[in-house]
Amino acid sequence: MKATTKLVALLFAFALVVAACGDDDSADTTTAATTADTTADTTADTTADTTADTTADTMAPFEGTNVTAPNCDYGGVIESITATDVYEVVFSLCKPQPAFPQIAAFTPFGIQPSEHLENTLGSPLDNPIGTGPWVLEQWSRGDSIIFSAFDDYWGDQPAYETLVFRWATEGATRLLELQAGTVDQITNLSPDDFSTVQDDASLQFIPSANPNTLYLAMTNTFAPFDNVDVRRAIAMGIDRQRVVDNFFPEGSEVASHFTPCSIPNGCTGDEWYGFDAVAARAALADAGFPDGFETTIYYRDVFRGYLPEPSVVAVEFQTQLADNLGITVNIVVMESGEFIDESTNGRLDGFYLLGWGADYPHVTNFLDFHFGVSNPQFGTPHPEIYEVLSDAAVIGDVASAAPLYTQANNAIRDLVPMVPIAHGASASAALGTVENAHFRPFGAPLLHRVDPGKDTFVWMQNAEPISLYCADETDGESLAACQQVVEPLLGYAIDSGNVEPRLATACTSNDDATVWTCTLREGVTFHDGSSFDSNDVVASWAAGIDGRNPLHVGNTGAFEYFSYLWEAVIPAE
């Protein structure tokens, strides 16, 4: 710990115990008052003065830390975060955002003590400590996570005492699991067992309306998708049909948009390509490629709502591109930590195989995160959508930010930087025995408001956390263990979209939405025992958006959230 954060601490440990100290101070001069009535007045004036004197002396003011940019020329949103008293936080804006309670809801953006992530020097990957229902106990890396109901959880207590997490990348496996009663609740079930599930008494069938995204993805800075002809080409040569109709659940569709319909101005715009077979074979020739060319596809093999089965639909991706295109694809199946960093730093070569399930229910998720200009993902990013979503970003009326997602929308239909497949239905399931067993449309469920009707409950994803420190991860199945340690100051309810206190009881904000003011839930525990307070949102959230900060460390260092979804990390230098 630095020397000024050791000092910054002490202050205000020393100010909590003297405001402590001044309630009894309080006291003694009400009693000395009181005393005083039968007394000398030179005895009552001496007992003031002294009372008065050491109350000065000992009282101390609050001392808030704050993170604050050199200006806002570095492209990013956030000005300054600023404690500005023990239990208030304001956050300045370089620009208004309208959609700052949804973003400040999401997981990576939970809040640890300020001295955890010191002492772990930015880097509290398997060693997480929050205020959230449950305490990581043991992360046994291959085989599983246990947690232990946190006894001074200030809201809700969970109704049993152990939480597990496990993972198993097949969807059959996974529900041979759940029939055999050695899991209680599993995620993604495959479109081939919605039945099963449906139709067995023992079991409980969850729907999942989580909006999401499978797309077929290329990055513009390798040949040949550098050539804009041939990526238009390619997005009318999937016959995107097919690929839902043989291995999607009922319920998805083909993808009109980037984005789901079912996200305001998510489908303003025109519609995507048609397939087309001969007219793409005909648009790659005039490309310059008559013959096709040779190339790879990369995925991981985790299933996801978006992407059931991979390995399956990777082969028909294969397929597709070779028939349809006379292109010839290698596949090549990546470790699924590796993918995400190769992949969301636009440094695979071929096509790839990624999606997105909404974080948050407002269209930046979506078009913001991907397109954005800080997002390397596909390359080097398209000012025609950049900034048009930075000018529309700002617009809190939903009608009035319509024409500007129309352009935005169509500027990435015309520049074709991935293709949009599918917004896949999903579903888990549960033992029938489980009470409030869900799934929630934003953020996975809230397991702490379970009951399994005995003193363990264990969950099964469709893969292992990469890390347990979600202010640098982006993969739901970290989130979804992240969620029950570590808390934001807002969250998304049990059953929609809709914005609820968590750590803060309200963020309200200025006219132009330009200052959010949080307010802190009071007396609020972390699971180590220390006190939660305004400097530990400040140390959290300046881990992630502050480069120059010596706790900016993380799992790979990308922060890609706090990057993306606030336009810009402070630079170092």
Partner chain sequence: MTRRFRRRMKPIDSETSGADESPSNAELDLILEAPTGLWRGAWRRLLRRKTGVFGLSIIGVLLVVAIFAPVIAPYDPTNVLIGKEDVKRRDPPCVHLLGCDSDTPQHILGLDGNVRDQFSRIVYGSRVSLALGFLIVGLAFSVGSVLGAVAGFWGGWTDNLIMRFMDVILGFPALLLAIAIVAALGPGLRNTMLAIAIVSIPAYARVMRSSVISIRELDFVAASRALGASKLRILWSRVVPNALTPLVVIGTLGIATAILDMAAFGFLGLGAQEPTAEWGSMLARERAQVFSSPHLVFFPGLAIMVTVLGFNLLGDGIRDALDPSLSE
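Numbering follows the first chain given and starts at 1. As the structure is a prediction and not an experimental result, all values here were calculated from the model. What changes on going to the form predicted in complex with its partner chain:
Rigid-part membership between the two forms: Thr219 and His423 are grouped together, as judged by which of the two superpositions better fits each C-alpha.
Give me the form predicted in complex with its partner chain now, not the form predicted on its own.
Partners and other molecules have been left off, which leaves just the chain.
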């Protein structure tokens, strides 16, 4: 008992000493702080001096930064990005990329100040700073995002003061809000509501021309799809016009080629087979299946611009295959993630319904992605197609590449890895009073060019952005919001996939499209007042493309568009 009391007393005494020392420590800290202040002052002075010096000596050397891959073995396209001058950035590529401008114009490659990336430790998720026409004011999670016009914007000033982003998952809800006039424009109009909007004089119907393709795929590693004659018979035996007329919204087209014609070189070569049930049946009989065969059609029940009503369209294919070719088809609906995994890895033993929406307006985004040597989704890739494609991919000039794309498209028609069905139309809607309301084929609308005729414009989309750091986001809803704040070097035109200058006034390449030099716009300021230069470009790109960079953090850290469109991210050591 006595011992315990002693122990407690001892502990108490010790605690007192520690506390006293602690006081001493805090005293020290105060001193340190003072010192720091002094230092800060000195530094500030010094900086001021330096600035003064620089102003005096205008020709101070520009220290350009760069990001360089150790070598090209990592599999990606980017070899180095170098700020060669205050307003010049050079991109050196590991292999030719004629589509560089189209890809670099994509919102995830937007530019933020290098200091801001450092200050936010590489994840400016809800406080982006850009050069765009809109400054982020407030993001009320779950409710809305408010932007205000940026007075020092380098381009045309918006016609109104405040831009509001809102969202609603249900198509019916969005339409109701628009009809009530509480929002000015809505996205993803459901096909059933097309006529409602068209018939309403107070609303504008805005068709969207994002190039897309629905195709009926077959995997050539499974019988009987290993037989090219079977595939050709199926290509002839489907009345695609009937599918488009009955199940697609107005404005949709039957696919004459895999790639939509709005993409340069997309539809060179012969048109797809015309529908001929008799010939198709005869061809199937010649291939050894006079009575057809039994197989499965797989799909996922997910609404897309290229496939408005998956379950209904699947039944239509089931009907047509049975009526026209005698093929008995069982319908299997799969969970979306599983479906994508199974289909794109070539593991589905029957037909499957899938489509593609363009990421950037270049034919490689359609053909090389689907029919390239490394894509197993239609079974074993055909050298007749992929060899031509890889030759064509390095040619920058559209006209020079045309003969090769003609050859590739004809080979696709001849070998029928899949049957292209339709290019689906989708639509947006706006109040009739909104001037210049539009919906671009690529990227979200340029909302600073819209005039609602009042101070505020309310935009309603189908989901809340995940974050506002779009280097590490992929969903259209996030990209639409980011695009208002942050600008990439280039951008897409308001009505086509043509590339326009944004922060770069031009990007030019050497002869084989392996070195791209971008000249930057001068006199541009960021929303924080800092001025834009080539080091900001390098810093923004480095954060995404360079796995070794301490700022390669982002939201999930996946940086999917960097690793997909530039084929790989420079790996961390």
